[in-house]
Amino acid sequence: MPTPSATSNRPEDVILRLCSLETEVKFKALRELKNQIIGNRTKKLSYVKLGAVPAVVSALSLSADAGDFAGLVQASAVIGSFACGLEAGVRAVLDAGAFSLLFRLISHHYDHKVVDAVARSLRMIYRSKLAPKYDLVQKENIDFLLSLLNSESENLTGLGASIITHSCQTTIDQKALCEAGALKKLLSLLEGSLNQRDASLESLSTIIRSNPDVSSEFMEADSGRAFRTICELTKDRYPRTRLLASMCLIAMWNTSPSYPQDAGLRTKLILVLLELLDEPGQVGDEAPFALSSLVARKEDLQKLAFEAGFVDRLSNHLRKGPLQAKRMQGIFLALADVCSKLEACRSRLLSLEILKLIAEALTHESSEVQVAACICLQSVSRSVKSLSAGLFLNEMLVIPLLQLLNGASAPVQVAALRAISNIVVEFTTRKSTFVQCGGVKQLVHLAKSMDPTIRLNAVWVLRNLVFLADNRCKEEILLELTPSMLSSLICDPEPPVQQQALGFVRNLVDGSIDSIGFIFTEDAIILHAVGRQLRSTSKDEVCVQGMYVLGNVASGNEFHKESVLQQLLPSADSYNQCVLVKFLRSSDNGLRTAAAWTVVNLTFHGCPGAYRRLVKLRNAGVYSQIKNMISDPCLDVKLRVKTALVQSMTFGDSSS
């Protein structure tokens, strides 16, 4: 038989104390919880499975109501504790009521432990998404935030902070803030403890983010003390303060780039956050992040980071493996950036044997970093010269791409089909590779999704997979898809969809005479579908595809350039202007190129039926438009109006 003592500690005993009508056994129960669960994952799963948070919850309701100040502190800090980290455990904590009750506590309490303790567990709730949103708009909510962030309590300040790290989400919430002085209050707690301190610069970067009047307000404080002091956190001894301060500029420089940017300060910017990779824990895990936020979308700060060794560290980091799953997406979305503009960063970053490390990561058990590796392929695929050699299309990272796109979650197929878009472009013949693995099955399975984000990306797979392939590679593809699929797509409900599958078209009637012949299969059901949506859609960039597509026929043969004439001129008995005209007429500059350059392809002077055409088109009133291009702005434009022109001269037909 066990003793007393053994069987008490077990988790239904515990539980089962936590409802004693007793203050004692409660009291004693909550402590020895609290001593169980507090680091322990596995243990606080355990007890929320049996349901102990509900009780804990209670016992706190009951400790307020019967003045148990040691009760109460107690229950706090296991509520604190099951919301530390663990999702389950803040949705258990919520679900519960437990927010509310504490909100109220740390609203009315006066015993400063029971304050404390509160302020501590909801700073718990407030770091998981899962929180409620605090209403920032409403007086009397901000009146307590400030109250908070006034507060000589170092929790009563962290919590402030917190709320505001959690809430602060539009213009709205970061204006009724600012004019309410939390930006000030916030400025002062820089000089507070360690913990105000970087509760501080959490908070300051998520009210400068994309503000460009709070941005200013904070450089411009205290005569630039503020900014200078953020500067100058980037050196402190703790690294998670030095994480903050330069996720703190980082937030401010995104928003303001009209700033002055010193380079020296950023290059050291880039070598704190390099360093911090090499910190356990949260912070080398988030210092990543911050990185690939510092040099996205500018190849200013990509080129520094380059000459930094961004590369070579964070591939090294890769190579030490294993990692955290957050630190390996972390480390792959920030080489992505730093690879989005400059070739010698991808070119460095493959000469690391980078493909090896992203076709292990495909196959990872976190989504996350699934996808996180699929966008850094993405990134270093752009590479002209590693496409032209072949790099890319084997199976070492066709499979694993193919099999994410095989019952994975959308976010996942997604950012597998952008990084098979781009690898599948390849200008050598290793294009049947991926048809031989299957892939182009599963692409016109995702074609036929419901879902336009995916049927998207797939239809524009597809468009790139035919670009510069062989008839027979074409010719695959087109039995797979089938030309009635094919037009449905082409008349698609999404316009970017019509526009990638008249992409498609595009690129498999370019090439020799042969090619053009795929558009006329079945009674050239597609070619129909190009001129219905020529006739009826009214976007520009649908257009402009669909006009290059009947300009590649157009310069075909005499039936193909026949074929042409019919789709773009009205019937007779119809009142409706010509297309052509029309998208002569269009401000955009690509339209015109491609509605002049089908005029030209018609009308070639060494086709036996050219002059025929010219006169239909003159009669269409084409020829008067033309005739007014001839000082097109767009050179492009002015050099095929030209050619069309000097054609028609050849028939001595002036009056065109």
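Because the structure is a prediction, the values reported are computed rather than measured. Positions refer to the first chain, counted from 1. What changes on going to the form predicted together with its partner chain:
- The hinge separating the two rigid parts that rotate between these two forms falls at S223, chosen from R237, S223, K320, S587.
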Contents of the next structure:
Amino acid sequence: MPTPSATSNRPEDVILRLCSLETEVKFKALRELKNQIIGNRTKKLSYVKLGAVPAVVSALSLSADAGDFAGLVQASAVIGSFACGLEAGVRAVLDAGAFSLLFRLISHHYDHKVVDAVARSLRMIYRSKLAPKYDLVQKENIDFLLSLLNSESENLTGLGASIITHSCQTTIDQKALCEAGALKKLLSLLEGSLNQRDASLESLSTIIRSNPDVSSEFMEADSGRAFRTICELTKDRYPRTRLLASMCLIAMWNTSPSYPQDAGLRTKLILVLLELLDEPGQVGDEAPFALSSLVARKEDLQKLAFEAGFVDRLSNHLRKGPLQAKRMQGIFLALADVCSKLEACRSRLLSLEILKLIAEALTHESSEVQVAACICLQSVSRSVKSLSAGLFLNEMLVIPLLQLLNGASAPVQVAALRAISNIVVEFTTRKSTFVQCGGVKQLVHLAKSMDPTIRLNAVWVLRNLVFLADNRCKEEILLELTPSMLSSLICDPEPPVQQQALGFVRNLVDGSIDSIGFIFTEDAIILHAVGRQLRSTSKDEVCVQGMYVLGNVASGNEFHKESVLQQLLPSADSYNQCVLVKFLRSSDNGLRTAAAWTVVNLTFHGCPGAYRRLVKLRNAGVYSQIKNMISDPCLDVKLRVKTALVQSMTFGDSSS
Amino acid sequence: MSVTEQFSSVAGVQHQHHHRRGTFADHLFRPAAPPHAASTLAIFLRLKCCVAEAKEVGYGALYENSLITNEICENDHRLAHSLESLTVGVVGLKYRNRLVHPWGSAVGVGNCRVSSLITHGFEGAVLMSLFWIVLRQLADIEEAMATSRKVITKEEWEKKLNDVPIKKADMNKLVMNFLVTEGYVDAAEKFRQESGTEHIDLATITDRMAVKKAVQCGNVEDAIEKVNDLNPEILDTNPQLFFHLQQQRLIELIRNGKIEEALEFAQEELAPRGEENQSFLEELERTVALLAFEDVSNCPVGELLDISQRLKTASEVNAAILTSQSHEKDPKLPSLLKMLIWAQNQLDEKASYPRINDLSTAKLEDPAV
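What does the same protein look like in the form predicted together with its partner chain, given that the last one was the form predicted alone?
Now the complete complex, all chains and molecules, led by this one.
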């Protein structure tokens, strides 16, 4: 055995020897490098920084020219290892031009050892998101891909499957693959070796996903045999195979939800996935994500999952801890999905004292876990029952949530804001807890953010915070926010922000007559902003909120009512159509309702100026429109219209 | 610099863990030496039909052919799996001395006439059939909701046994599967010649065995290079295996008294892995703790220096290479034994029947009345 002490193994020297013209020296250097970096991220990174990757790629190229097979095998292995599990490595490999070189080799080389080594290397690169997309629409590309899948070599079929998994992204890709017979080929690989089977399952999910045509082709393949095979594979002895087969079925169900109708099959799949949670490593980490995609947005499946003990099993895992970050993230997301619609799930989860674990996860070092915990909290706190019980608005949750608002990354802030916006919907007097913790200051700060999503969610929280709040609380919040900032939020460039800001005002002026006074502070700057926005915007959802603001204000005293009328009919001789008429004619039920409410409130009999206002409204054409709405399809509208007409008749308005 | 200071400079934390890992039990799952005596092979043969049947209908069939196991399989994979491990433990204990022959015996069966053993057909058939009978019996009894313990005589039992058809070729495949998976190249080749049973490419076994042997001899670096030549993906995608090999390398350095080198290696190679994974860090601490004791044979982590640690690491590499080659990483035989034990235990609660207590002879005991 040659002693390595003759030559130094310091990185710089190894890199130097990579460029040697002597085949033997170069070969040894490549092998040395390979053995140093495999399994060792730290070394990979330091070699990448030292510029080893371009040297290896040029060694690969020289070996190819010289017909040095041994060198090719080693160089390919080194490149593959650099691309394995290290983004910087993949980038370096791609930047050095290794990709096209390797592809040329695999298409044209005849030595099977070289081909195997190159295929492994390419497969590593295709595992990364950074790998270039393989153009699946070109005929010769598809032909080559099929030739890979048809190969005897496991490495080549594996590469073919990896290319599909990575590059099949659009319906067109899926269609092209199917037409070329890739689906059939992949199904036949299910009968192949263990590795081929797993690779095939992974690609099948990709090819079926969101494509009803391919999905039904898959279900009918071999008169349903392929489907049954995959169902069987969910019971395979290898956990990874069970997971991949399950994911394949999930991709199919998410595409063609009704096939087959058998609920038992779905329950079994839930059980299979729940058991996979016990697996160590990647399989156990990915299982909750699969569960989450199985039950997301599907109430029937959430129900089945609940009955299968989903909530208990997942919370047990959390409780047993400590878990790797990825797994925790997955479990929280899966719990969030299962609780998104069903109250039974939420109350079960709460009875398992999950809130403490959520609170802990909010301070987890991984931002992904923090986000997942927030999403879970958001989903659990959709429970009106628990909100009424005041389960959420306590220091255990509020303090870590507010800390997340200080965090650097926008996704964390947004997730925290969304969770907060649910938990501040409170029917008790606990809102002060939030205010005392300094929450309002932070929200106001975030409401000034340049990021529209953060701004939107911050205003949304404020809107929910003032919902049914007492006047003292409202006053504090408005003091912090200031009327001028509120008016600029009402006129925000983003319609969703406008909508939430108007929603905030709507909640602000809701309740006792004193609270209407808030809108008149600082020369009624807020009211003017509302009126301006109503006259200029074309978004129905914004107008609905704005009309409710005016409707609420119009329920106040004479001064309030007159001010609203002023906003609705700014000038007597305007040629423009009155906004109120426009809204009454809207196709949006909510907007018509809000507009009708405003008319009702403005002309409420028993108020001294009611008749005067009625005349003004009639002159603006409001009543001729109202009369047309007597049989409005929306019951709510119909009712308000009737009230408005009855009120107008008490004044002896004979025009009707 | 004192030894303890050096220690803490590597891992940062200075704990001494006193819990011992069950190196003994870990062994039982993977017989580490070649089958030696005739009786050993005979046992394999006796169980083959179960595997054969399982193979035809897929792995799950073993469970699904009985009502009870079917239920378990439907509802709880994990339970079924843990039953498997439980029973394999029991089998392992019983067979420790027979199945697992100590090191030093010749690799391969040597002069033993392998194929002659296949003529032990009758005895073998008893055990194989028994497995199915036990399961079916269980099902029958469950169905009948028998209130009292049923007694099955030896004659009835043997008649049932004889009704189970067994193919010799399947039996041979089972034996071959064991030899190949465990890497007994010579024995596999001999068995192929004598029984005509085909097996996978012998070259792949040879490479795999070379790696295994290198670890068993303490040449871990050599083993790592061999694995990387065989398939560079294996260690790149199995962080745990890679860590265990590096850990073994560290142990060998400590064993050889190369303290300076060991410390440098631990800092350079292992510490970064510990940072990536908490459980690696704990294992690393345990390993480096070896340096803190003058008399390592008596220290709480002394078992790391034991030969069994090498064998454990070697098994792990062996399994990973097998998986990378799309082979099952465990031989089928131990699973069959453990399922037999499990089935007998289930039946014990319901009936009195001719039990097999000594698996090595597969003798049917008279039912206790």
